[in-house]
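In structure tokens, the next block holds one chain alone, the form predicted alone.
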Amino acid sequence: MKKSFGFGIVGCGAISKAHIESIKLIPEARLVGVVDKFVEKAKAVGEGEGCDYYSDYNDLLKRPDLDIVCVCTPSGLHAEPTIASAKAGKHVIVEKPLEITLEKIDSMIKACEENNVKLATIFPNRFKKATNYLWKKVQDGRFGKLIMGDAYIKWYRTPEYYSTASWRGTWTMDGGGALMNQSIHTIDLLQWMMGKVSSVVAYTDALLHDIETEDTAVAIVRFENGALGVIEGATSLYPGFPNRLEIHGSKGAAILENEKFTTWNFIDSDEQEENEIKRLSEAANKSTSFSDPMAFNFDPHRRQIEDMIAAIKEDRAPFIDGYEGRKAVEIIASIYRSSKEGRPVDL
């Protein structure tokens, strides 16, 4: 049984910091190398972390002490390093979205399965205590019949957010705008709680920023279980507001803002349950990522990386594998299609 796992980072942009800092906190993990096509960026990170650096990920993949690759490149550049890593026999953790098209995602899943390596998608919100508690209550039938599930991601990004990174807000590299880049986290939670989406009808537009994709979107969704819901996603709404997830059922309702419950109301009250809700809300991290892209807690990233290590040791699928990562992308792609074609779209 391996006692230590070597990690490599492909892509040294802003999000790579969450992976690097998480790896440093895990006793079983060590960072062996980083890659960026801009070698000066890779050098700065590598020298700062005391590890090797490269401008070509193929050089990193040759290392026998490399076990797990974290892909942190722009969204539309996830498939190539993932497939190459799989063929080199390395397990892969990919930042959200897994990729920007279902075709690319399917090729990544296939490559990992054919080469017997594990594939995980970064959705750290599933590893937060409040969202886990809510999910378990939904699974236990606490809400009764599910009637409505809503996701509201009314965020703000400055014009500089887009102008300083040319890949953001583009179809070829970002795969979309406010939905694919920002809202995907809460959309993933929505479908995780409510179940599979069966159809969507939507409007999307760029109402504030000079980008080719959307900064404002509204969709109505129908779930396979018959429930209805709304998705609102934006980076155009100053000053930015906490993301909100609402679950409504025949027995009660819960509203979660970031990691804090603002509503927990059921027909039959439970004092022990209400005390736990209060405790979770008081312990909630005060994230301001709705207005600052990097203002979030890295701890859920650490938990997800630890889950990948556990999945390798136990020879099981990661908690959020490729198939799970695919689901939110399918919903968002269907929203884009509905908006473009002006009609409902079945998934």
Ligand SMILES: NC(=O)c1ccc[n+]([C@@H]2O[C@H](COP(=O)([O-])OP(=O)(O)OC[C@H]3O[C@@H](n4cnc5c(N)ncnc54)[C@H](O)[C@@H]3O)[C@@H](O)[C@H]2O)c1
Contents of the next structure:
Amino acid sequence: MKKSFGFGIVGCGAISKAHIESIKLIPEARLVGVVDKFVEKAKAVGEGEGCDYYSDYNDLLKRPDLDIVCVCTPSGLHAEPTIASAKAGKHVIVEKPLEITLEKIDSMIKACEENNVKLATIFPNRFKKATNYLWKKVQDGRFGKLIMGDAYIKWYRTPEYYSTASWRGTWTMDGGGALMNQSIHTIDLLQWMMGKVSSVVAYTDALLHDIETEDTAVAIVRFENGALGVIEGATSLYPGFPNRLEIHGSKGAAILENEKFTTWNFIDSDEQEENEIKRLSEAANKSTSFSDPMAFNFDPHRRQIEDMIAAIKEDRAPFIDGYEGRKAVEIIASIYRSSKEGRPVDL
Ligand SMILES: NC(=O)c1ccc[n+]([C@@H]2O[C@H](COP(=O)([O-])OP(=O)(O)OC[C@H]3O[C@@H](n4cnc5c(N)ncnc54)[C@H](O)[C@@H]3O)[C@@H](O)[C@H]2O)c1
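Form predicted alone done, so how does the form predicted together with the ligand look?
Next comes the full complex, this chain leading.
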């Protein structure tokens, strides 16, 4: 049995810190190299972390001591390093969104399957205790018949957020705006809880920022199980608000704001369950990522990296594999199509 796993990072920007700090906390993980197309960025991180650095990921991929690659490049540049890593026999953890088109995602899944390596998509919210608890309750049928599921992601980003990284808010590199970059986390949770989305009808627009993609979006969704719901996603709403996930069923309702339950109300109340909800809400991390892109806790990233190590050891799929990562992108792509074509779109 392998005792330690060599990690490499491709893309030394803002989110790479979450991966590096997580790797440092995992006893069986070690960082062997980092890559950035701007070698001075890679050098600063490599020297700081005491590992090798490169400007071309193909050089990193030659290393026999490299097992797992974390892809932290701009969203529209996830496929190339992922496919190259798969061909080099390395497992891959890819930041969200897995990629910005379903065609590219399918080619990544195929390359990983053909080369017998594992592919994981980062969706840290699924690794948070409150969301996990809610998911299990939905699976157990606690809500009865699911009637409505909503995701409200009324966030704010400054104009500098877009102007300091030229790929953000572009179709070719960000693949969209508020939905594809920010709201995707909660859209993934919504579909994870409520099940497959079967159709959407939507409006999207850039109402505040000078970007080519949307900063404001509203969609009505129908789920395959017949339930209805709403997705509201934005980076245009000052000062930014905690994201809210609402699950309504025939037996009761839950409202989760970030990691805190603000409503847990069922026809047949259960004291033990209510105590657990209170405990989870009190322990919740007070994230302000609705207004600050880097204000989040790295712990769920660590859990997700640990899940990849466990998946390799147990020879199973990672908890959020390529097929799971694909689902939220399919919903968002359908919302964009609905808004562009002015009609409902079936998935
Ligand atoms: N999970 C989360 O909560 C979270 C948060 C922020 C960003 N992200 C995702 O992480 C990804 C990166 O976002 P960011 O904010 O860190 O971006 P960033 O612009 O800060 O960093 C991207 C880095 O990739 C480098 N790069 C570009 N092309 C490259 C190439 N071919 N080879 C090597 N390096 C290359 C850039 O020079 C830059 O340093 C995006 O997909 C984003 O959606 C996820």
